[in-house]
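The data below hold one chain only, encoded as structure tokens and taken in the form predicted alone.
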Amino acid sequence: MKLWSIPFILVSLSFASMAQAADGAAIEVDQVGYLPAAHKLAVAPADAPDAFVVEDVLTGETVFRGKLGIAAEWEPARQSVRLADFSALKTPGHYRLHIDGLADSDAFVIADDAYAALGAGVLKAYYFNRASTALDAKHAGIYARAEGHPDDVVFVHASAASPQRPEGTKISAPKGWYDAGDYNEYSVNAAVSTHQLLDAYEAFPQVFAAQKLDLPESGNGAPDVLNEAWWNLQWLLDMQDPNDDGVYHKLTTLKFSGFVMPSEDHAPRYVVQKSTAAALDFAAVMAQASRVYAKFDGQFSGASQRMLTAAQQAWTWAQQHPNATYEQPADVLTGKYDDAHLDDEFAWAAAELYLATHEDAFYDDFIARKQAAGVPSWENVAGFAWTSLAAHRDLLTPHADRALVERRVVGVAEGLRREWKDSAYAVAMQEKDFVWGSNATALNRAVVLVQAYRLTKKRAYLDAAQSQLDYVLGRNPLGRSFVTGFGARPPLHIHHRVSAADGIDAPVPGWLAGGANPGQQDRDSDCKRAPYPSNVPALSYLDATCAYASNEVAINWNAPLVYVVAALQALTH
């Protein structure tokens, strides 16, 4: 393993521990660190002394002394454990808990700027994620790389054909980001992405004030997070037909491409059918960036008012054709983000374009909908409208139920607050939430908790928010932190075909891994000669290229990661 250094970047890497990454921790803790005034715990066996201590790294000197809570089980990793309360210890410093008999925690921080150097890196992995663009050295220091995938000749697939575009037409659809380990690009993802980073924007604008990426764009009036959103949002624009308004579902080739650099893989792309489910995801995060993008016109060219009009007019197409759910042709072999059931996409459309026309019609087809709060996600994007709805208060007409929707969205927040109350391991997680992406459910979750604690002021909301983002940042059974290149024991052979392929020993930084998931979709890939080690489902995770159900990155699964941390930041006090 050879050190590597990143000048735009601050990471903390501990290497020794990184060569013993699969030994987890016998006290494990936010290996990134806290905020000051945050709720701090730290997780120690059953059987541990009932004493702990909390000393200065640098002195030996204890700052902190206090007792374990009592012993309980946490069912998805069949481990009992207890905690350890250190949330009355604010002062800053660099810090490590010990108990006797058992070997020191990490060493962690307490600082005010503790996620600073975070929550830029788990931004800026997007920037690392471009299509259609060289990446310099500049900007991207070691990780620099040439273009790949322009994207200036795509061909319409025969299952996206029409008749002022047949099949084989060439078209232009340049930039936007990777999905995910591979090099292909989904509308419905891209959309929900992108509406989680413009979500974090207006919720915490001074963090992304303060936040300097060193991205190509920067210093151009616009803070980084929106001069990012906006490498997506073109590509998003260009998968709208312009002669009948429908979306692209993706763009895709025809099969996922080997794991090889970008400007090495050079196979056909295609668009590929259009979809009501892209449709409306395309017009909700249309709609919400036109009112997020409207202060900046002047650094968008006037973007607002188009993105307004491309909202409008997939909601159109999407009332013209109800029921186009996504088929994967049989010649494509690449992610469907296939889903059968669209109320829940038509409803968040229609919050979205209420929120920026003011239209009561479009609150009506909210209602409509009949769509319970929940927490969101890509194929339920229903939690995405209750949010957005609660979020912006100030922007609803005296039509709608402001107290229907706050009551909603602090209803799903209390349940949520009472799994992790209940929580052995203070995490709202149970065994069903181990899936395909666990880490993203955890941080969802802290996104709806987030929002209960700035409708209702209740701490109990935020501190459970903090919680979710200790759990994936190191204070989990496994020990480890799930984001490459933050934390003590960060992923090293994340399924990312750049970091696979670029020769570089250090995974791409600031990408979240999926987490830990029992279903183990990928037993029959290479990952056979490297069986994972438990099927227990908080267990279930391996770090190795070949384990994209565990250990794959996502644009969707940062998303949250980004607004949790701003949160964190803005509303820790």
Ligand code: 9MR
The other form holds:
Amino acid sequence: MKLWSIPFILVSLSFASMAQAADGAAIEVDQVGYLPAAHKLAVAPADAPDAFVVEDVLTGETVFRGKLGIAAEWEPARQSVRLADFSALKTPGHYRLHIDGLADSDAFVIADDAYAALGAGVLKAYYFNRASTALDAKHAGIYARAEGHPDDVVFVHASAASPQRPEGTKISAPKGWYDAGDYNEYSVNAAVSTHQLLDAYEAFPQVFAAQKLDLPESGNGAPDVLNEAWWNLQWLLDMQDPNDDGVYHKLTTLKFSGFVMPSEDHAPRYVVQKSTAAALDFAAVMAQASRVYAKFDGQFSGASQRMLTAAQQAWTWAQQHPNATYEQPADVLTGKYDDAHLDDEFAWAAAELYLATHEDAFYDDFIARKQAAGVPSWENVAGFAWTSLAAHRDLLTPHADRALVERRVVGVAEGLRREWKDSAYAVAMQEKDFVWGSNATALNRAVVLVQAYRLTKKRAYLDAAQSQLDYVLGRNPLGRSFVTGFGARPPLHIHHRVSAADGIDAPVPGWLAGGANPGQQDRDSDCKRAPYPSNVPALSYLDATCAYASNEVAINWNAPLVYVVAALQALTH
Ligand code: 9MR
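Here we have the form predicted alone; I need the corresponding form predicted together with this ligand.
Next comes the full complex, and the chain you just saw is listed first.
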């Protein structure tokens, strides 16, 4: 085959699969690809014939022959499917799956570096969401933009007024990341997102050491993941009131801005109500960060000690204000991240403070909250407590029950593994999991599976985690990748102000769309004119800017993606 014809073939392939995806009969694969030693699955329709082959895209040669599994229904999609397992194919190359009578699958790679660009891309996304800075062409390429939201003048909202800082006091709290498609910054979500990035770094430092993100700070001797996380930690530190050590729940405009660039949004910004959840999540991530940044005092001078002190002070504030749940003031209309259950936040902060200080009293505080292990989310952070203790068993004092910690984490993973095994799609997602941000639910499940794999070395946990990643990268009933810029059919119209306003067709790359969500809470928006094509849980997704309930992006959704991509690169052998 002549070289000139290769791009033509790739283009025609993706057109063929586009037609198939539209009528729901595509063979679905992980569109970004597979590591050579990975568990490798594809999904075919129930009425497909038994035999499948994997062909080399460049030569047309058949490199693998297999038989589809039996047809079974995957309830969340109301679809019957058959699985193709080609795990035994480990030779690097460019391939496609062929089944007689069906259009071929998208082309995919099997390669040692299959996830290298993805891993860097999903972390670089945070840089693209930095507040209070211009992004220059050297680091942002075509996504260069002017500075927005300097946040050197932020007003204390009435709900946050205190004797030392009455309503209207001007404070400075620059930097941080925009939360999502909006330009506001929320302490709870910023803390959990940063925690997961640091968690990924601590678990798989070798993956991050090899990564070059091309940030303004790159080359300073610290891994870029820590450079990027530091941008957010600096902002979070300013969200603590030095007068009483409480932490503001959010920094926000009163209402969501229009779809303008950051530099065009000049509405005043406020810090709003100090909350117990903000203080505790702040304490947790600062305690963790104090441990992580201790080794990099040359780059982040004094940061480690400062963050440990900040964590302890926020913890003390939370003891004194144990029920300060966030109540959205009437004049504030932006995101809430409100949560009435605070035992899990107490447990997580205690666990991280225990790991940072080795003080047994913190372990007792953690146990006293009686929190079950589970899949973590911004509102249920108990899972972070258990998995942090499990990941840092070397730091536990004799006082801690090491076996209990292991048992709890593996127990959760075991339930997920069973769901994966029993699922016709080989995806550990039930109907109830298709909520706002369901793609992050899928990936947080993978995080727990990876942690159990690290504890037990039981291969099924790693394979199940791979399946969760496959799901967001194309092996799903919509036949699409949910990560901008990656895969054959990524989202093109995410609910993300910069992507909509920058005049560039392609959205900012590396962002995970929220994913299928039958709640369709955006139904009264502009989506009225172009409604969701389906109410079926796993099909309830719309690639349109209006679709904030399924097509927004968010820092806490990318974080488990960063973790899982790093984990699979480090562990798949
Ligand atoms: O991720 C949040 C989701 O769990 C909630 O159900 C939803 C509605 O309260 O809010 C989501 O968070 C949004 C936040 O409030 C504002 N920035 C965008 C976030 C992602 O949609």
